[in-house]
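Coming up is one lone chain in structure tokens, specifically the form predicted alone.
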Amino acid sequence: MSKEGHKYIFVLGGVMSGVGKGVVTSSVGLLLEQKGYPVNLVKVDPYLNVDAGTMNPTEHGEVFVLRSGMETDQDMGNYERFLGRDLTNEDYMTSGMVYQSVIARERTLGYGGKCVEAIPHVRDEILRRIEDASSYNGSRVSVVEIGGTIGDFQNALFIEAARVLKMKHPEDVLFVMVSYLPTPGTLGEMKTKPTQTAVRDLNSFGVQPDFIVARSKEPVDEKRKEKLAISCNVPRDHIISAPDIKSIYEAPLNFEKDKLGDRLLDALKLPEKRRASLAKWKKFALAATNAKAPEINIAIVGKYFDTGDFVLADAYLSVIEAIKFSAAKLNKRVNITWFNSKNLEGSNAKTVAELVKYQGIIVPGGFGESGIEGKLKAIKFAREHKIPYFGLCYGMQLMVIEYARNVLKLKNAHTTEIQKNSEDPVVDVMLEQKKHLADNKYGGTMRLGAYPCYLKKGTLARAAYKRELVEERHRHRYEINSKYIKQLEDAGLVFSGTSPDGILMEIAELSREEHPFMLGTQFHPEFQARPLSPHPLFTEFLRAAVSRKRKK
């Protein structure tokens, strides 16, 4: 059962997806916490996958990994970045998780032989999870984002669960609808009708929005607010204008100007404990959007770009945000250019020499064979031309393969992920992963979540972190083959970070004498980068990039 007096805010999307439900949820959480109320943020994904781990990044965007190892939707990353702390498994659910729990309970006669149905049993399982998340986190307010768009068949049960909670606790539940107000170019007038239609769709579920966050290109004027208020039965001061902004990190500041936090507290009948203290956040947001800051040009050589004529930057969302945080700390502005590694391969390949124009090169994580030779060409170019290089997960493994091929002269060095019978398997599947692969167990079976890493003295990594022991999040099945470590080290490669037992190579780098910054991590440092606490490795990489620009 719901805790007595616990408050819930449900965030839903109208008109179309991608209008910023996650940013609104994150901003509301930040504002309420700054006003003195413990908050937990919950993401509901209506797909039947049990988690996000098996989904293609070009279809769904980045898979974000929690400290626990749960593979989640990228919105969970936004939540952690805005709140500045780790979230828990209880803060995430999918339809797959819900149905899996209901079916498992039915198989053990947990329903006492009843006919198990979507209503009430699936709905009640959703409610249980929402309420358990608040209890587990000890929060005062839960902000729950329901994925998808109003009217979708897939999220109907989640909206029904929220409706029932509102019926039971009418003073403790609010609905915030994030909707888009288009301004068709041929008309030149902002239109409210799509949002009115979305509200009617929501009304058909028995739910009335308490607030409308009106997303649009330009600020919503008073005339449009008045029209929405009358047509949608929402108080005019509960219609919040959310125009396009330079950075999502400006959103909480804009919402605070419009007193969104105060109005939410008032609607929930909660007293204001204190004014939101957003001075540090404002300082960061100003630095992150400073158009006059000196520019650094960074190339990201990736592979998840097969989405027609558009670049799917969401596949590398946490990497992009981590770069922004470190750039703001250094008072720099980063210009990112995307290189599809597949275009660096074959007879008609784009020349890799174009990379010489950049102050730094990043090869992010990924899986599979496509684009791998293009990435290896980029890494070789970065090493030979002394361009700062940062490899993440697969980017570290490929860095080691490139070094083995071109410095150790092991021309057939490879990873068994691509070449099972490699003559020189410099990268090999982890021992505990072999049975998972043999049994076709892919979901939730990788080396996932936070693991400790020891750093060697006198290395780039140790200087960046300024401590001996760190903890970072992982998502991989393959590792550097221990049989080749001595050869690689004798040839000049430094394994500056290892697991506590010394078996797993966590960080590889070249010394400063060999290269200004050539470093790769087996883990994903981007998952722990936060606006007010940038990740030290990203910061050091950008420092090296700044130094390269200064020298040129």
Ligand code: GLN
Given for the second form:
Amino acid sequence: MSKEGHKYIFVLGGVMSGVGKGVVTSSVGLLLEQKGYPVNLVKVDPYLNVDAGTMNPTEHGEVFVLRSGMETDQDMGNYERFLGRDLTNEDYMTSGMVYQSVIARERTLGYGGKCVEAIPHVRDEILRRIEDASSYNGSRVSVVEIGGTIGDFQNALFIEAARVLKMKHPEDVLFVMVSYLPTPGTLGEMKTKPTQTAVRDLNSFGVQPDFIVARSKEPVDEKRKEKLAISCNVPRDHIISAPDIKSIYEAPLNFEKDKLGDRLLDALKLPEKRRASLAKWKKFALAATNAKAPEINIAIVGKYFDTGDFVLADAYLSVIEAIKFSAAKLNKRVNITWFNSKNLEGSNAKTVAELVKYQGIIVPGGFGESGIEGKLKAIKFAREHKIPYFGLCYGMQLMVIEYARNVLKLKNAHTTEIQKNSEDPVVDVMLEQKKHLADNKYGGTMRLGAYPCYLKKGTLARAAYKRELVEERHRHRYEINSKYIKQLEDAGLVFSGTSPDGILMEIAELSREEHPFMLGTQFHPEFQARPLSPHPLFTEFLRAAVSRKRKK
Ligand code: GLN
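If the structure you just shared is the form predicted alone, then what does the corresponding form predicted together with the named molecule look like?
Every chain and every other molecule in the complex is listed next, the one we just looked at coming first.
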């Protein structure tokens, strides 16, 4: 049950996907909180996967891990970054999750012998979850983003649940439709028709949008706003122009210019509690979009890039954002070059040597065999040429393997993820994982979510965090094999971060005498980097990268 008078804003997409529902949801959340109303932001993903953890990143983009360990959609990352705080499991929902609980209830006679149907049972389970989420985090307004586009088969039950909520609480529920106004090249004129059609589609669900956020290349002019207002039955000042912008972080500032926050509060009959102060956000957005800031050239060596003819950087979204936040803090601009690690393999030494041009190299997280020999080559190159290196999860495990192979001279050092019977399994599967793998239990079974990490005195990591104990989010099955730790340490590798009991190696680094910045983390620091609180390890990595340019 939702709290009495709790407010809901549903964000739906019209015309097509990929036009920024997530950014609208995040921005609305930020604006309402600035005006004194705590929010919770809910992402509804209509697919049947129970969570995002089993999907290939080239299919669905990054898997974002919550503090709790739940593996979610990358939009949840944006929500956390805009709000500057953690979200909870209740803020995420998939069709798979909903059906799983309905079916589990049916199997235990929870429906008392009734025929269990999409309507009302599945719809009511959705409703229960949406209402349940409202009672967390002291939220006053829930902003719920329904994935997909109006008219999809998949999200119809979620729209139906939202309609019922509106019928039950007409004063407390708003619908915001994020639409797209194309300007066909041949006409040179912005067209409103697809939006009108999308509104009619939505009307056929018994839902009328209260607001239209009109995404387009250029700002929407008065004439078109008028036309949309009349044909879509939406008040003229509830049509919000949202032209393309350089950075998503400008969106809340633009929406504020169109008074979106105030108009939403008016429509929800909530008095403004305080004037929104976006000063800090504005300062950050300016720094993040400053085209004149000096450039840092960073190479990211990964493998989840190709989808057809397109490069899909989405798979590493949080890494890119974490870099941006630290760069803005240092008043720099980062130019990222993507290296497909598969292209660094074989006799392609020339491509590896190209890495010398970069001021820093990142190897992000990953799974499986393909591309890893290329990554190992890049890591060796970074170590030998003293190029700042930052390894994230797999990037840390491979950094340790490279060290074992080339410094310890354990030529066959490997991870048992790739070589089950490795002679020198420097990276090995965690004990409790063995059974999951044997039983084919892949969903939600990795070491997931936040764990504490103790930082050793006198190390790069400790100097960056300026603290002894930190908490970071994980997503992995393998870890550094304790049998090799002494040998690796004797050969100069420093394990600067460990689990508090000292058993799990969480950060590996080389001393500053050896290398300006060579550090890898078993966790994913990128998940906790936020615009107004950049991650200290990303900041230190970029600082080292800046110094490399100066030396040249
Ligand atoms: N494949 C590695 C593991 O499972 C690393 C995972 C990752 O990079 N997220 O341990």
